[in-house]
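Coming up is one lone chain in structure tokens, specifically the form predicted alone.
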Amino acid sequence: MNKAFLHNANIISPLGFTTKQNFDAVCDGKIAMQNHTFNGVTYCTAIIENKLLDEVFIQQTKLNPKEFTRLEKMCILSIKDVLNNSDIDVKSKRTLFIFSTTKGNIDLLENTKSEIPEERVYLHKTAEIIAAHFGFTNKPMVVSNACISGLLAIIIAKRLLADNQYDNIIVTGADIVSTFTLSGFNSLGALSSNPCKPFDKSRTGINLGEAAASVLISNQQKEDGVEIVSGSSANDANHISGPSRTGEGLYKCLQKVLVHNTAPDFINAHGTATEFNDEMESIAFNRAGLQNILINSLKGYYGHTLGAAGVLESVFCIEGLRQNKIIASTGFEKQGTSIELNIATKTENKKSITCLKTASGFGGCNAAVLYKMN
């Protein structure tokens, strides 16, 4: 059975257009959230400036930005950076593109004056546009399973490589902030008017953010490759928008992922800064005996990037392992869960070999992946 390794990666976000820019910004404690107004309502959210996005898109691609949506431009820039730093053949039948998103080009439903055909609101159409731009031969795969979409796409890529169906897979996770998504989360009373504080006692909810993140996953082991040791997904079957109160689904994922392995060196949690999510994760980690492992969340820097989160945060896991750094869980001051967790309160240099990444989402979905430095 073939192994799977993560190699080149890219992040497009309000904090930068390369992985290095993003990682350096977060290490310096910078956050992406600011106040932005949508239809007269102000939200604390993380958004890429349109003018900057178009300027970089024109510079990097020489294409007309009006022919692509914001999401498509973000994805094309992200994938282009990964391909520029690799030697894979996108036209090969042994190469696949997996697109992870929750809402895709949802803004097309809000912009009646858009020149972009409305059919591109369908997720498969968006994936086809992106794949066609690069000349992928194989039909792209779309993974859309709430907020575990990005991490689940990586798990699926590992399984496809293990079954020897492909040699190389590009996984891209992307979502944008829109009136639709903001209104939905706001109707649940889940949004915070200030930068979110995962696992902190004074947390008041989540922020939404937007990003595109891409990784090359290959069956070829290289010097800087990080192995995807194991991955699992499970469902709570609890509630459409509320996680299991016992952390059952995530606990099952942890059991499967860690069955043949010792505890990881650190954990990058989902950590949305909502009461139910943070509490559920603390219970699941405790049940798995991981409550003393150093834990962080990146939501305090980027907000919740939905379908991009699992990929973006996995890129940070990779860079953390490569650079021997554990990022602080910004916003955390005082324990805010019934079970005390070992939250990273400062960014520090620490040699690590393994990292556990978790994700959870609406509908009771959960996922976990164990990464290991070669």
Contents of the next structure:
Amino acid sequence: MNKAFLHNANIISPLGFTTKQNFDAVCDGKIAMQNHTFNGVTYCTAIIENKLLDEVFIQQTKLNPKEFTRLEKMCILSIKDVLNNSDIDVKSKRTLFIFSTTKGNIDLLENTKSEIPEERVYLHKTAEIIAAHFGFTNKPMVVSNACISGLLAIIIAKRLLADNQYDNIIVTGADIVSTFTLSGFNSLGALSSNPCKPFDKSRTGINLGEAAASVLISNQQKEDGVEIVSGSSANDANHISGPSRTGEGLYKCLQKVLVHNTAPDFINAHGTATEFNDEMESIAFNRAGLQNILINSLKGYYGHTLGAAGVLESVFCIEGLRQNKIIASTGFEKQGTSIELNIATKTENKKSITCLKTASGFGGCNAAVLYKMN
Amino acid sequence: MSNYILSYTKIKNNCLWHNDKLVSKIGETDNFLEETYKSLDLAYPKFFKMDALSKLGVLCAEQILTDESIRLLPKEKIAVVLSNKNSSLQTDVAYAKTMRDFPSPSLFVYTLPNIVTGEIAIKHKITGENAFFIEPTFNADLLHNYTELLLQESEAVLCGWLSIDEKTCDGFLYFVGKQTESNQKKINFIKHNPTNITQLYTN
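Got the form predicted alone; could you also share the form predicted in complex with the partner chain?
Time for the whole complex; same chain goes first.
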């Protein structure tokens, strides 16, 4: 069975347009969320400035920004950065592009005056537009599985590489902030009006954020490659919009992913800062005997980037392993879950070999991946 | 070891089929899914809270997952791999109409394609692997390929295509597993390959 390694990566977010800019910003404690007004309502949310996105897009691609949606521009910039730093052949039958998103170009439903054809609201159309820009020969694969989409896309890539179906897979996860998602999460009472506080006692909910993140996953080990040791998903079979109180699905993922019962050096959790998610995670980690492992959540820097989150946060896991750095879980002050967790309170240098990444989402889905620096 | 399609269901043109047998046929109606639910006597009131995509999936899954030989499989080893073209677009449009005035939380929670996966999982206590793929048309190769990869670790996979739009309701679910002593007498085995999957879908 072939192995799978993560190589070049990119993050397009309000905190920067390269992995380095993002990693450095977060190490400096920068937070992407600010107050923004959407249709007369103010939300604490993390968005990329349109003007900046268009400027960089024109500079990098020489294309007309009016012909692409915000999401497409973010994805194209993200993939372009990954490809610029690699020598893979996108035209090869052995190269695949996997696109993960929850809502894609959902803003097209809101903006009837848009010059973009309405059909681009279909997720496969969006993926085709992005793929066509780079000239991938294989048609793109599209994964849309709520908030585990990005991490699930990485798991699927690993399985395809292990089975020797491809040599290189580009996984891109992306979602934008829209009136659609903001009003929806607001109607559920799930939004925090201040930067969110994962795992903290006074947490009040999530912030939404937007990002596109991409990673090249290959069957070849190269310098700095981080191995995907194992990955798994599982369903709670409990509730469509709330996590299992016993952390059933996530616990099942942990059992499958932590082969030989070896604990990881650190955990990058889902940590959305809702009462129920963070509580569920503490229970699942405790059931798996991981309550003493150093844990962080990146939602306090970026908000919840939905379909991008699993990829964006995985990029942080691999950078953390490469640079021997554990990022502080910003927003956390006091233990706020029934099981006490070992939350990272400051960004520090620590030699790490393995990292566990987890995600959970609506529809009762959960996913976990174990990364290893070889 | 070969894998087999052990059971399948189809909803098309106001008919529900299970393994080539017509289970339910509803005449001209605007409420085909509800009428089919009533004809099956499911006694699952939660059904009425669901969006059309979830209703379609739950109805298709019911025939397959209540079969005795399938009911006995370990629930944590059954995966669910679904696909469609529209994601949750019909419900997205319905929610978007409410969002400027009174955003509806009960619609919003259905604005993801994999909520139907959750509804099927809840009804039948299935806790295995999940994946939802978006494809422009029914793609037997993709479903077959990923299902075979999952069957290296899972016991069985519930797969298919669930598509709803203003005009059409197109559901096709099939259950892929291994030949066992308990199921071998009962089922007409169909080998799990893209040709057979396509044939079952288009027939």
